[in-house]
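Only one chain is given next, in structure tokens, and it is the form predicted on its own.
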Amino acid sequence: MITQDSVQESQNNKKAKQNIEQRKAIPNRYRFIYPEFLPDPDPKYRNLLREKLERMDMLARRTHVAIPEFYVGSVLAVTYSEPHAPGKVNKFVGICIERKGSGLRATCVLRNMVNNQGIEVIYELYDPAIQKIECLRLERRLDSHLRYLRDAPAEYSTFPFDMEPEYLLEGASVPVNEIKVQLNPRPWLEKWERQELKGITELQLPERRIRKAKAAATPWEKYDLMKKYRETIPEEDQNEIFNEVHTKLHEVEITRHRQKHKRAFVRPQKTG
């Protein structure tokens, strides 16, 4: 009985360690591919029966649309239902700018050149109309958002509409595009010289302008943990909310793995 004891508390630790590397592992990776889940940080936007509903209807969403992993700086294409459009379908490619949003309001900039003109469409990420997402380049940028490309130069932005998937190898990890984009002649649509940016070449800016970015500039908020704190979800919160979707997320990415690896059966064909 006391050797029986033994090993089935032995076996209950074992369990519960694992149960906790689930725990760490889970937020460490979903938090970068499933931004969406995660909730407002602002206490005035929180509601836990709305996000848990929120939760249900994107996971019921990702089953009939995959979703794929994508980051800022990765090329999209967009099938979406567009009623004015031949078929009433419509396709878009073009580069992630900018993500935001949280739950069933994420969304998604796109931007690409058409007709030497630059076009942006904000996608909603669980939006009904949209039949397919795909993406054609899996990279990230050095910045949180691309939005500088909307006053650089157009070879930034353009992107082919019968561009073809680029595949990674199994297992790899995400490339980072470490380009710098050089701006056009002033004026921008931002003051980009007090954000901080690394994707960018360096600015030749008037004395004066440099020294109000200066003045402007707040080096020590990247020291202010209760401004993070305030600014993003606890991790605590994060594990609860993953462990919750982890399941269903894991056969999603199963079922999306074996459809990207399925191949058409072609009955070969007789000669001679």
Second form
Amino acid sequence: MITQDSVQESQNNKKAKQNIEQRKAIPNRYRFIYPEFLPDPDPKYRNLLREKLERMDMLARRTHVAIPEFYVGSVLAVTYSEPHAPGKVNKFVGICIERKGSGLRATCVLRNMVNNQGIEVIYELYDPAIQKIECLRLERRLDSHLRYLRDAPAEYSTFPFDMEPEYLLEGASVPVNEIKVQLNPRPWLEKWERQELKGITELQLPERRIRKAKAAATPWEKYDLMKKYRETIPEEDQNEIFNEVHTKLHEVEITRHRQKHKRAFVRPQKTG
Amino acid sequence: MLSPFAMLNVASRNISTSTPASQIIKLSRLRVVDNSEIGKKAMMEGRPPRCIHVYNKIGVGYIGDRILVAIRGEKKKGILVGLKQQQAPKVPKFDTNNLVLIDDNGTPLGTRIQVPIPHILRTKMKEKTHSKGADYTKLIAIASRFV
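Having gone through the form predicted on its own, I am curious about the other one (the form predicted together with its partner chain); can you provide its structure?
Let us now look at the entire complex, which starts with that chain.
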């Protein structure tokens, strides 16, 4: 009995050690780079088996199409099969104003101005019609969404379709663009003054509207620990999920890295 | 001299008091995006056309639907070529509700569309065109850019 117990204990110890080691191997940045691997925290939508199957499908998709690291505020170019286009391929360039959904339903919204007309397109990241996703400018903004660009002048969301990708130095952290956007005068599409946005300049509002915003504010919610707990996936669960996908993701990262270096070589063109 | 109440009434004629609708229904204001004479004039004088009928069974206009508009005291037909409302993935959502004026045969009144047109409209217009009926594919031919 004693020997069995001690054997089990030593095994347990080993397991714990392994867990710690593995946790060290998983970079802390994964939850920012791959937020869609974390499921919806709402218990109504939790289903462990479905989540696991979805993660397998996501990894399988990622081996075929490189989905780069990007954040709200990054400029993306998406090439996708368009059955309605004459060449059956279409490309859209725009700033990511929103990133939503988890699992295979993860989406991003791209916004751009074409011929002075604001256009937004929703893309599902794991859509099989998508051929290529490029991050032309990797940066972050101060807010979790940039929907206020709809109420901002055109220059804040205008990006040329033939934009060249900007490369960051190896291992450099993602720069934060601290630009303050000057919104158009009212009427607006949403009540921006109630959203505690950091990326917009001081809003000119009538007294009444300020009063109403103050009445609707819920400043105590940031102290609500249970609310925060319900709205996020706990760290232990996150580690479990990333433990499962870490090796495959790392492999994909390395192959992509190699390809990137290959792509850097430009064959000289014949002239004359 | 008008009474203060009457003054308020006069002032309120210039502001819209209706709640914003997220879809094209009767009396929705639209933006003409082709270079037809009547459309340009209506947009310049700040009286954009109103939808007075949607030619489908549900009375709500979606992308590619044919509608009847009241423009400068006339009745004209038009095609919806871009909407503000939420769209399916990969279908562009526009910042304005765009309209291209056509005549009864489906021929556009203008010769050029100044804003981009969604690719999906190619298929939709082809589906709506029947032999011996109106030919809506001419609208695709005058588009300057697709997204």
